[in-house]
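To begin, one chain is listed below as structure tokens, in the form predicted on its own.
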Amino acid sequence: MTGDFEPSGIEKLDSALGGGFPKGGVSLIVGPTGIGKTLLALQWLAEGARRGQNVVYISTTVPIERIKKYYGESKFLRDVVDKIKWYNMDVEPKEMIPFTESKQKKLFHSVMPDIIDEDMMPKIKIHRGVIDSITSFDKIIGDKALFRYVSSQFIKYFNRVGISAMLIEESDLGQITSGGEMRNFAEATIVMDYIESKNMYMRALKIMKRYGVNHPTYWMPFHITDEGFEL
């Protein structure tokens, strides 16, 4: 597994999942709103970044201007949030529907001009990669089949071109049971909720899949501070 992943920073979770996020592959991270799943998906930019990888976030839902007013000046973020490319993705039921090669090319070279070509082909390299979140396909697409074809689409483009994925999805509050639509495509699934001790709910994610990796299935609970997670 050496070298074969990319790492988020926390250690924890990195130990967990055999040293980091599948590299090249797609990681999934489905959860109810505001359990902290972007924060998950900025510390994994962030630490790549770091490292000095070109790294991309694209938001389907809250403005991109929003989301660097909320976690722009956290400690885990604001030494490199200049070095993160940051893109709103505001997607029409026209752009996708009915669902052709030509639209995805359009589609990503309309967000992207500066870094995916009119073939989707990119001009730099981009190690990393997240989109928050693909639950806006769903809902714009209204078909379940329909939405894991189109997705399945974008998933053979980002192993084509050799990016790190991270794939957001949201779920409703303690209705996690299967790990989410897209869990037969990602190599890595870690889903967050609120579990219940001691008379009281905290936040908790559990490892669903890594393929190649015997990793923990309990739940481990965590808190968000202003360096991110912590396990």
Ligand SMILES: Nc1ncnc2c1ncn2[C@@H]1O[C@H](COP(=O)(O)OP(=O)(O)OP(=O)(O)O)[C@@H](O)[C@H]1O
The other form holds:
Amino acid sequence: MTGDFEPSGIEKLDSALGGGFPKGGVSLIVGPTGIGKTLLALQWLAEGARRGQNVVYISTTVPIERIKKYYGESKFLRDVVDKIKWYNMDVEPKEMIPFTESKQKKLFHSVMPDIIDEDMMPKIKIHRGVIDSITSFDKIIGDKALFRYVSSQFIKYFNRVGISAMLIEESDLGQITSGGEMRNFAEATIVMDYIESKNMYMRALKIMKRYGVNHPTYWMPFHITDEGFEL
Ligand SMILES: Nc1ncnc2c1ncn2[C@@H]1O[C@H](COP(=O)(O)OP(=O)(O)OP(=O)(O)O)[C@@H](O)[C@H]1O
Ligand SMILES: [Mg+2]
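Condition change, the form predicted on its own to the form predicted together with the named molecule:
Now the complete complex, all chains and molecules, led by this one.
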């Protein structure tokens, strides 16, 4: 079964996921600001890069230079920071509304011209890809039904070309038990939140689903260190 997973290298998490995140499928990470979504995504990409895979990080919010500045020196990232393919994606409303296949093609090619051709075909095998975050599309589009449609088109694309994708969705504090707007499109969904324990708040994550795996459903507290996630 080893071929079916794209592990994060965070042992406890991978084992709770039955080996790792779904290979060739889409995972969704949902949580409030500052909880650790970007960090988890970067750690997952770093693990792929360390295994010699082609991995892609797309930021729709914070400029890549800033992301690299904050995380690039961390122990979990610094050995592979130059192996990750980094992209900014700044989308204007007119590039998404109305949403058509040709707009999707243009978008992907313009963001990643070196690895995605004008027909949206990858020029190299892309093993892992992260979009941080799809909430930006939600805000640009401003319509839940259309947002779901656009996201589902992205997901179909990732499935078609065999990219293991991780989509990040921002949630408001205390609103995540629903698992996010895109929860039913993903094969694995992880929610993160601050949980109260002994009058303190701690970071915790919960696997809401992982198709094909009998996973735990309890909150797993974690810490963030220079080495990344510590469960
Ligand atoms: N080396 C470190 N040691 C301890 N904590 C760290 C370290 N690096 C980052 N952090 C913590 O991780 C938090 C940021 O996590 P991250 O950027 O992944 O959040 P996020 O969920 O992506 O938030 P947002 O929705 O705002 O993008 C920081 O606020 C900081 O508290
Ligand atoms: Mg983030």
